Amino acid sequence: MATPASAWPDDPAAMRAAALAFDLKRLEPRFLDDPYPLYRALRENDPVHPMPDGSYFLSRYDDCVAVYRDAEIWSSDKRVDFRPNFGESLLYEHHTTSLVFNDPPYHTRVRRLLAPAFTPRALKALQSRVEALVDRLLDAITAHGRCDLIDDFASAIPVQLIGDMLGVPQNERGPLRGWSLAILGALEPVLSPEQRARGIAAVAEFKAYLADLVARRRREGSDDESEILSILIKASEFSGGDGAEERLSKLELLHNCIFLLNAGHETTTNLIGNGIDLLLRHPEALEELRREPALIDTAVEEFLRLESSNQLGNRRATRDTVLGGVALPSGSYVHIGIGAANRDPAQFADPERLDLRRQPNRHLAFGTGIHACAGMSLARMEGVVAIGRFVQRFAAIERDGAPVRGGRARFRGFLRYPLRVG
């Protein structure tokens, strides 16, 4: 029987050669399907791996944490790095204005303005809304006996919730997921002309929609305390008043609302899809979770570790430094291998094993340091509710065809995942 084209060789010398030749801009399909064997080879053979464009790929946990925790040496500002792919386009405007790709003081100011949406009190108020939404989706799936895990469940939850938080009317939410996928798809290591065009169009359409939504919200107001759009409007130039240095500009308001949808949608969709996929690939773990539903909290952490929704981060050195024993000059650009770090045996015992009881579990799925994901508690709560209720609702969950992965290096998840349930 022929070896599948996607399989990695079971040969240390061949894997070492593959690691030494690794280039994020020349990825093989087998890497997008299963990057973990190559991540292991990188950790073992070249953990601070130089690539042809002069950047470095990091695959060890300790090196990735060191970069995350030193925001003075390792900058998140992407104005230099996004120019080659985005030029002066709306993609450049968006990604260099959103919270995640900026340093203090801008990052600090915007994060402080977003904080009220993610307090324990705000999350507690949102949980009942998430539970009701999940139950409605499960009722619809039950009635049909089959579903697409992504379209009918995993992506529907964050899109509806972020839609609520932004005050997007129910009948206007249709384009949200498509906009998000197009904008985030433009962050891949290699950007095709088609991806670039889709991303630019998505930013233009989303920005125009939000400008109109903001105008309506200013006229009509909102009594919903969880509606972050109204909170941000009050903290923006739209409201006038004192403290202008602390206010969002109109452009910052629009782009950080886009960021909220993109970050909340992608992370949670992939967490739910990857989590249920892991359980189906490990039926003994699925049965364990059904027997002990209280394991769902540590199970979600393990899903985040083993199949991280976000696989890559990036930083640029502001001065000469040493990382993992390698001298890096000022300006060096590094790729933080989140998916690789989360399977590092120096941090996680038996790292390839799915362990629903794993503790401690200091994975890097949400980053760490000042740029740790602001919405991580919300994503965790959505994952706990969605995955926990899904596996308890159905005694039988089976694939109803071949799943289709997203085919991306930065964000790991599925585009389609047909299921039969009963």
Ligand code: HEM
Contents of the next structure:
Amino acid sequence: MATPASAWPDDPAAMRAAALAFDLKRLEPRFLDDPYPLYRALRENDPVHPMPDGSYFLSRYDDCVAVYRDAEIWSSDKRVDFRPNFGESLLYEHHTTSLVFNDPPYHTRVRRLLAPAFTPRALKALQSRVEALVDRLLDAITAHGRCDLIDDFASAIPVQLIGDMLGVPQNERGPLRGWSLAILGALEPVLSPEQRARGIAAVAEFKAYLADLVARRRREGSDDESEILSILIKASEFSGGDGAEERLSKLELLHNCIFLLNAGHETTTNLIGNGIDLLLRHPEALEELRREPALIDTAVEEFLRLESSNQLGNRRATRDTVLGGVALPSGSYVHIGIGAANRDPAQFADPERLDLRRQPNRHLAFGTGIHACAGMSLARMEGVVAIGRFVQRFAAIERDGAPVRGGRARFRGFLRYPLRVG
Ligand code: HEM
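Show the form predicted in complex with this ligand, please, the one above being the form predicted alone.
Then the entire complex follows, led off by the chain already shown.
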């Protein structure tokens, strides 16, 4: 299958002009379709790129790593930043209470309490569930001979897994995906009134649902060691007792559970969708993987690098600093260009190439530093099981119509991806 011609000009001067004019708040369709030529022009011409709203876009690997690694200079606290879009709403309450948008000491406390859910033992317990789920989904797809890669496969896996981690009963999982999409959709650089309203309604419904689930779990208990909800309830005000400063308040517990679903849902869906898309666009790589299934571990790292599901991170400077030779005053807001950094030739040889054997591969798809993705082992395991089994199950995989991209800057993936398989 041929890769479509880029909509970007070949002319370096035109690309330089496009880079200098780049504004995350005024994105063109060709950027949402294929941001990489522009990322390259930014790296080469304006790696610490000022934008009209006063923020900066970072596109070089070393600059992005420098920001991630220095949590004292580069704050994750978003109380100031979320005010204009979210006001006093529940979206504000949610996003400013989740650990990812906070600094120590609150961040350290929540991260420590979450840790038992992400031990190798918990991961092992979850892996057999993922394998069984993937095989069930593949059986259903085999029976039909066609599927939508996103709806029928990629999105079903993380939602079920986090449903298991939170102990959400099977017959109550229906709304989870919609809530998560609505809450994360509200993080786009430009927010429509409809997106805002959907996000607020989703937080309200999800919060009420979880409060009820917590009440039931407290009554009934759980002996499932991988169930994060029970672990967090024990570590929260819901259980009373001493050590209040180490505990989670009720609100903190609810919002961090909501965040877990959001953090692990769309990102992992997109890892699976983007990985299979890359293989369909590179039939020689697909064949290589079929011949040598053990390549799946390094292949998943390469999918994460080349088409990172999460393309942007943000930080704000707590003091005057210098980045990539540019002086930035205290208060400067930066966009960490994960997708751009992951194709920086200073870090990755032949960075535009899909190389299933690439090693080392120190990509930034999971960030790095104190906020590095807590669920990265889980996400990797899901990607390995899902993509590995999908390509081994079907000898023929073909597009059955044009895929539809999500059309968003922060989360890169597909909304629909019709396939014929056999
Ligand atoms: C391919 C899938 C995934 C990708 C690409 C991804 C990416 C990321 C990134 C880039 C961050 C850092 C954010 C920052 O520093 O600003 C992050 C944080 C986080 N992720 Fe993931 N993630 C994935 C899957 C998951 C899963 C499956 C879970 C759990 C179920 C999870 C839980 C978290 C948590 C709890 C944090 C916050 C860590 C902290 O603030 O200390 N993620 N993720």
